[in-house]
Structures are given as structure tokens and as C-alpha cells.
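One chain comes next, on its own, written out as C-alpha cells in the form predicted on its own.
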Amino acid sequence: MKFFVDTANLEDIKKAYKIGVLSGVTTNPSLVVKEGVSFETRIEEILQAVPEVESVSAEVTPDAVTAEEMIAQADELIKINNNDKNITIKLPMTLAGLEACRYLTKKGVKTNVTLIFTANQALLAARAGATYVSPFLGRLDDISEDGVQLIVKVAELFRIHNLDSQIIAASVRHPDHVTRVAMAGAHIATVPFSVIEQISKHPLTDQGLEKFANDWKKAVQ
């Protein structure tokens, strides 16, 4: 499973880009208005931060409602940063980004449509030609759902159906769902940088390099 960051901070970004686990980027608008800065800008300053990864999500914002709107959006998006092949334009499951979807999809470019809830809209995404699909976890354990049920169920369909689509296990918030989607198959995790902190640490390592150190000293003395 590789990892995307899900932020627009761009030093959570370059942090994670640092230490070699990022694949990608996800951001949406409500994070970008985070930082104070414009959407386009940030997109193209993640473009330039981090040049090898597969794919940065810029996606289209939610005034626009109709398939045209979408992909006048999605055509500015693809000319930031000189037409970079890395950007991925991000579409919501309505019927309008599946219109959007498919479109873009024959024309070459990268799609990730999110907010997706059910097996269903997932299939729905891959026959669409997305990309990438994002179901949402935490959100479905906000409403007393197990999340991690989604990407086994999300997996398990493509499987059968040999689908091409990657699913990015969306809306993650903790260790134990980095696990779990890991072991459900999700192609993908996109975390908030916090998350990749937590996952990397454990207090018995700790305490072994507390204990190494301690003994390195008397060793050298």
C-alpha cells in the first residue's frame, strides 16, 4: 500500500516528501482556504515541491455543478505548473463527475473522484474510468458504520471484476485504520502528515535507543 498525504501545508508536504513514503497528494478546497492562499498557487508550489510523485489532486470546486463546468475547471487545473503529468483532477460522485469523468479520462488526464460512501458508487467510478476512488472511512464511523467494511467491500468487487481503478482509502485518522485498510487492500492511504508521525513511532523502539545510547556511553568511556 503506498501513501499520500492529505493536506495543503506545504512543510507537512516537503516533511513527508523528505523522508522517501510519499506516492502523492491529496488536497480539496477546504484545506487549501486553511493556508490563506490561493487554490492555484498551492497546487503549483505541491507540483514544484514534490516532482516524483504519481499524482497531486487538485480538485474542481463545488460551484461547479454540471459535467461543462467541471472540465472548464479541470482544463485551467492541468495548465498549472506548464501541464504537469502528475496532477490528478479531483471530481465528486455526482452523475455530473462521472460525465466529467469519463470525458477526461479519454482525453488522458488523471482522475480521482471522491466522496464516495458505498460499493456502489465506487463501481460506478471505475466503469467511469477513474483513476483513483476515494472512500471515505472516517466519516462512515462518525455515523456508528465501520468504515474499513467499505474498502473490503470496494476491494473485494474489483477483485471480481478486475478493475483497474486504485482505491485510496480517504478520511483516515489514525493508526489502526492505516492497518486495517493496509490489510483490506486498499491500493492507497492518504493520511494527514500527524498520522505518518504516529505510525512510525512505538515506545519500545524508544526505549532500545534510550537503552543503546546509555550503553554507547559507558562502552566509550
Ligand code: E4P
Second form
Amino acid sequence: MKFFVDTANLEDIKKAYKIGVLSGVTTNPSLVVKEGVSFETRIEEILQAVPEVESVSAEVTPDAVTAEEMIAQADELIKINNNDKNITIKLPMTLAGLEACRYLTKKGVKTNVTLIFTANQALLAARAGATYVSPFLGRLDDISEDGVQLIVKVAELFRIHNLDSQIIAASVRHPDHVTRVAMAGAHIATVPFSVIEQISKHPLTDQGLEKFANDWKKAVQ
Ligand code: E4P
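Could the form predicted together with the ligand be shown next, to go alongside the form predicted on its own?
What follows is the entire complex, opening with the chain shown before.
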């Protein structure tokens, strides 16, 4: 399973890129608003900061409701990176979003269909040619459903039907989500940088380091 970082915060993106585990970045309107910056400028900055990742998701804004409006925004977003292939147009899981997805896929543009909460929605997005589908776990857990179970179902359906779309486990909130979606067969987990930090740590690693340091000090005294 690959890691994408789920943020529009440039510092966090750079930190994740620096440690060499990053395959992509996802953003959404809420994450961009949180940074208080212009959307297009931030997408351009992200694309420049992470030249070697496979995908940077830029989501069409909520005022794009029809497929035509989404496609018009996608055309502008693609220009930001001189039509480079790693920009991915993130589209909502609506009928218009699916129509835009099919159109962009035919044009060779990468797409990520977002806000997926059922296996059926994931199937539709895959059939519309989505490069990536993003089922949201945390928000399902929030309403007392089992978010990881959705990834299990989608992974199994895509396997049975030989569907090529990659599953991005989204709305990941904690380390246990990461392990469980990896075991369920998600191709990617998109996670906040804080989760990458959390999963890099273990108290026994810290204790071990402290012991090595103390022993070393004794030996060199
Ligand atoms: C995914 O692409 C979304 O940006 C994200 O994972 C949403 O997560 P949240 O439910 O924590 O807002």
C-alpha cells in the first residue's frame, strides 16, 4: 500500500516528501480554505514541491455542479502544471461528476472520484474510468458504521470484476485504520502528516534508543 498525504499544508507535504515515503497528495476545498491561500497558487506550489510523486489531487470547487462546469475547471487546473501527468482532477461522486470523469479519462487526464460511502458508488466510479476512487472511512465510523469494512468490500469487488481503479482509503484518522486498510487491500491510504508521524513511532523504539545512548555514554567515559 502506498501513502498519499491528505493536506494542503505545504510544510507538512514537504516533510512527508523528504522522508521518501510519499507517492501523492490529496487536497479538498476544506483543507485549502484552512490554509487561507489561493487555491490555484497552492496547487502550483504543491506540484513544484513534490515533483516525483504519481498524483496530486486538485478538487473542482463546490460551485462546479454540472459536468461542463467541472470540465472547464479541470482544463484550467491542468494548465497549472503545463499539462504534466501527475495532476489528478478530483471529482465529486455525483452523476455530473461521473460524466466529467468519463470525459477526462478519455482525454488521458487522471481522475479521483471522492466522497464515496458505498461499494455501489465505488463500482460506478470505476466504470466511469476513475484512476482513483476515494472511500471515506472516518466519516462512516463517525456515524457508527464500519469504515474499514467498506474498503474490504470495494477491494473484493474490484478483484472479482478486474477493475483497474486504485482504491484510496480516505478520511483516515489513526494508526489502526492504516494497518487495517492495508490488510483489506487498499492500494493507497491518504493520511494527515500527523498519522505518518504516529505510525513511525513506538515507545519501545524510544526506550531502545535511550538505552543505546546511555550505554554508549558509559562506554566512552
Ligand atoms: C480525501 O481525499 C479527503 O480529503 C479526506 O481524506 C477527508 O478526510 P476527513 O473526513 O478527515 O475530512
